[in-house]
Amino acid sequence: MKKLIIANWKLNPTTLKDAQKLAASISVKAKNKVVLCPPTIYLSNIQYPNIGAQDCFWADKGPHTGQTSPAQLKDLGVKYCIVGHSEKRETGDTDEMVNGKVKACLAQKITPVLCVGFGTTVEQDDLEVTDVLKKQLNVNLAGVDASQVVVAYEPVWAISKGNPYLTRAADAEHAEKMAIFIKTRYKAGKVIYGASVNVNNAKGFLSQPNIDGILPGGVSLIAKDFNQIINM
C-alpha cells in the first residue's frame, strides 16, 4: 500500500528557476504518493502530479490583504493544503482559526493536512502528549468529517530549523502510538508524521502500520535524499 509523502518546502527556494529545477528533479514514478508544497508564489508555475499549498485563509474572498483562499488554490489545481503548522501557530493561528481553514479547504474539495503537536515537549510522556493533542483536535476538527482530513503529528520540539540531520526526531514507536490514538479517537482518514524526517529515519516511520506517510521539510529540498525516501 502506498504511503503519502508531503514535501513542505517552506520559504525555499528563493527563485522560481530553482523551484522549477527542484520539482523537475523529483521522481513522478515513485513507490509512494508524493505531494510537493512549494511557496504560494510558485504554485502556478510548478509542474508535478500532486501540488499542495503551505497554508490558506478561511474565507474564499473579501477584504483580506495578503491572504490566499482555498477557492484560489483550487483554481490553480492544488489538491492538498497544510494548515495548523507550528510555525503558523507560533505567529498567532489559534485552534479556532485552524478549524476555519480546515472547513474552508473541505468546502473546496481540497484535502487539509492538519498539523498538531504544537505545545508538546521532549520531557512529556505519551499520556501528556495525548492531552495536548486532544485540546487541539477537539477544536480543529469540530464540525468536520475527520475521515476527509490528513492529520500530521509534528512534535514541535523535534522540528528541524533547517537541517533535518542535526535535529532529533521522535522515535517511530512513539509516533505510531500517537497515530493509533488519533485514528481511534477522531477517526482521521490518514495520520502522517513530520519533524526532522531524513534518509536515516524515514523507513522507521513508513514501516509503522498506522502511520500513513510522512511530512518532510528540509530533506525535501535535497533531491537525491528525497528521491530515496519516496521510493522506500
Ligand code: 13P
Second form
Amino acid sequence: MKKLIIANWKLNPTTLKDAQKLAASISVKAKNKVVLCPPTIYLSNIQYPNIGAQDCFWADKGPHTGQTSPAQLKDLGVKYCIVGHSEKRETGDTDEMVNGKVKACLAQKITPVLCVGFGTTVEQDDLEVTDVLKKQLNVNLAGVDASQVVVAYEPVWAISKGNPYLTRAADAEHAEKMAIFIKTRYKAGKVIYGASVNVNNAKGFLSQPNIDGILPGGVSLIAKDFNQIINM
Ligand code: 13P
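For comparison with the form predicted alone, would you give the structure of this protein in the form predicted in complex with the named molecule?
Now the complete complex, all chains and molecules, led by this one.
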C-alpha cells in the first residue's frame, strides 16, 4: 500500500532557481505517493506530478489583500493544501478560520491537509492529547465530510526549527494511537504524522497500520535524505 508523503518546504528556499533545483532532484518514480508543497510564490513555476500549497484563504475572491484562494490554487493545478499548520495558528489562525479554509478547499476539490496538535505538550498523556485534538477537530471539521480530508497529527513540541536531526519526534506508537483516535471518532479519510521526521525514524511511522503517511518539513529540503524516505 502506497503511503502519502507531503513535503512542507515552509519558507524555503529563498530563490526560485533553488526551488526548481530542489524539485528537479526529487524522484518522480518513488515507491510512495509524493506531494511537494513549495512556498506559494513558486507554485506556478515548480514542475512535479503532485503539488500542494502551504495555506489558503477561505474566500475565493474579493477585497482580501495578500491572500491566495483555493480557486486560484485550483487554476494552477494544485491538488493539496495544508491548512491549520501550527506555524499559522501561532500567528492568529483560529479553529473557525481553519474550518473555513477546509471547506473552501473541498469546494474546489483540493484535498485539505488539516494539521492538528497545536497546544499539545511533551508531558501530556494520550488522553490529554486527545482532549486537545478534540477541541480542534470538533470545530475544524464542523459541517465537513471528513472522509475527503487528510488529517496531519503534528505535535507542536516535536516540530523542528529546520533540522529534524537535532530534535525529537513523537513515538510512532503514540502517533499510531492518535491516528486510530482521529479515524474512529472523526472518520478522516487519511491520517498522517509530521514533526521531526528524518531518515532514521521515518520507517517507524510509515510501518504503522493506521498512519497513512508523513508530513516532513526540514528533511524534505535535503534531497538525498528525502529521496531515501519516499522509497521506504
Ligand atoms: P519538521 O519535519 O522540520 O519538524 O517540520 C514538521 C512540519 O511542521 C511539517 O508541516
